[in-house]
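Form predicted on its own, single chain, as structure tokens, below.
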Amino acid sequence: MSFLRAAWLVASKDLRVELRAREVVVAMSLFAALVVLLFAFAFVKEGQTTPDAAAGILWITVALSGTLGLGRAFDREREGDTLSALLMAPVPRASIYVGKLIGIAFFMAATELVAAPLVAIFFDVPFGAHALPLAGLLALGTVGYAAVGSLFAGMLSRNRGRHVLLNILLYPIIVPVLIAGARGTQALLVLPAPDTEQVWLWVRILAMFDVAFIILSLWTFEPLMTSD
């Protein structure tokens, strides 16, 4: 079985399960809406918004809601006692990592479709006028977040304290993703015209992070998931 076909089978399995249960995306979306609403009450005073805060709030919302999806990435395999069978399948273990990455990125993208319009509405920022570059920033940031999260979620899947340890390990590593995403988004909101040079700078940084961490994860996922 080819590497990409095996990865797609793992991802499609996760997507089919989610389409039936509708628990991860719904929980992530509701959590994202709640976070944006809380920030709106905190930062919007007498109808006056703080546009500079909108970019950071968007990415904080993406990060926090994404953690819910990561927590379930390998939990289903553990609860159904299928993780060992999945690891024994005659496919490269790195393809399992790629399949999980695709599934998590899909869940996060669905959440971002909820979070971004809410931030645009509550903070009165013109995300719609910059939809394509914003989509590019969110896509690169989502892939980077999912790349880091999939590796750590798999590594900790057999650990009893995995949910606590996942947060401890994850957030320090994804700080560059959140900073680059927030600064790139903020550059889109510069008036009277976006700071295109700054946007492309942060896009390149996100792309380099994604490539570097995915390559590193493909090398290390198999030894990390090998049973003693």
Second form
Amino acid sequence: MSFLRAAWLVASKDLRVELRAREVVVAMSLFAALVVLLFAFAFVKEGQTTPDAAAGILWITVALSGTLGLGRAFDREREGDTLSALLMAPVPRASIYVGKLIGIAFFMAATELVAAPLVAIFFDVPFGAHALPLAGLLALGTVGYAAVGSLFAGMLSRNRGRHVLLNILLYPIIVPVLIAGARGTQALLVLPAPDTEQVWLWVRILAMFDVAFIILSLWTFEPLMTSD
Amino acid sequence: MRPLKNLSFLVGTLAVAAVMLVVPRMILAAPVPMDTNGVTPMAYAQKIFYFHVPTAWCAYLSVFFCAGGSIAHLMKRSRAGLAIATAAAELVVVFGLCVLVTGPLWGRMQWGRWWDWTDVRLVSTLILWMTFVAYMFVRRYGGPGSEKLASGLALFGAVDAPITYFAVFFWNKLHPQATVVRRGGMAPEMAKAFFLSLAAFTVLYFLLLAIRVRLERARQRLDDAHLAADEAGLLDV
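Hand over the structure of the form predicted in complex with the partner chain; the form predicted on its own is what we had up.
Everything in the complex follows now, all chains and molecules, and the chain you saw is the first one.
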């Protein structure tokens, strides 16, 4: 079986389970909506939003709901001990990682479809006018986040303290994604026209992060997931 | 071997102690930089520099050792690599803390405030430091299998460091302030004190690393002995 086919099988399995259970994405989206609402309480004063806050709020919401999704997606594998079964499959280990990454990225994308319009409405920012570049930034950021997140969540899946540890391990590593995503989004919202040069700069940093971390994850997934 | 090792540790410790006695005198004797009006804006706070930069160098050196040890542990299952990574991660946290305490002290004098988000080195060092605090947290509370988890984290932290640096750098769109170490930026007496201090801290770093690695290796052997004794049924009594 080819590498990509094995990866796609793992991803499509995750997506099919999710389509039937509708558990992870619903929880993530609901949580994302609540986070945006909480930020609105913190940053909207006398009906006025804090300028520039919207971009940061969108990306922090993505990060927080992403952790929730990562934890739940791997808990599901642990409950039936299906992760061990997956790892026993006669396919390259790295293809299982890529499959998981694709699955998580889809869950996060679905959540972003809820979070971005909510931020646009509550914080009065024209995300709709820049939908395509915003989608590009979000896609790159999501892939980078999911690349690190699915590796760490996979490593932690057999650990008792996984829910606490995942947050502590993941956030310092994904700081560049948050900075790049938020700054790129801010550059999109500059008036009167988006600062294209800045947007490109952040797209490049996001792409650099994605490439570095996917390569490193593919390289380390096998030794990290092998139990002694 | 053991007496020789002990002797080398003793010699190393004495050397560090001797250097640590000399360096402060040189730092005190070094002139304080003046601006064109003959004013010394930083006064004696400038001398934090002799401490701040060498500890930062040691912290970054330690990140490198921690990543190297972690690669050896992940790929070759090397327990010596794990011991080096453990020791180096702790030293990143210790030296990093020195950097993060002295940085704001210096910044208070230079910029008039404790923390400056435009200083890329300060911010990226903080993020790197958090990663290695997380490493220690995982090793302490991660339970069985935490060694691998921590090794993975160390590797990601080391690769993340330059990306974070770039991200923080462009985040502010400001170039960091000219470094004090740039060519021709220091009076000869200052340079002498600085490089001696740098050498002293590097020797201190390697001494601490060696001691900590030795301790970790002893702990590993003790664990092995405990397991072997348990298997042989010696602990049932």
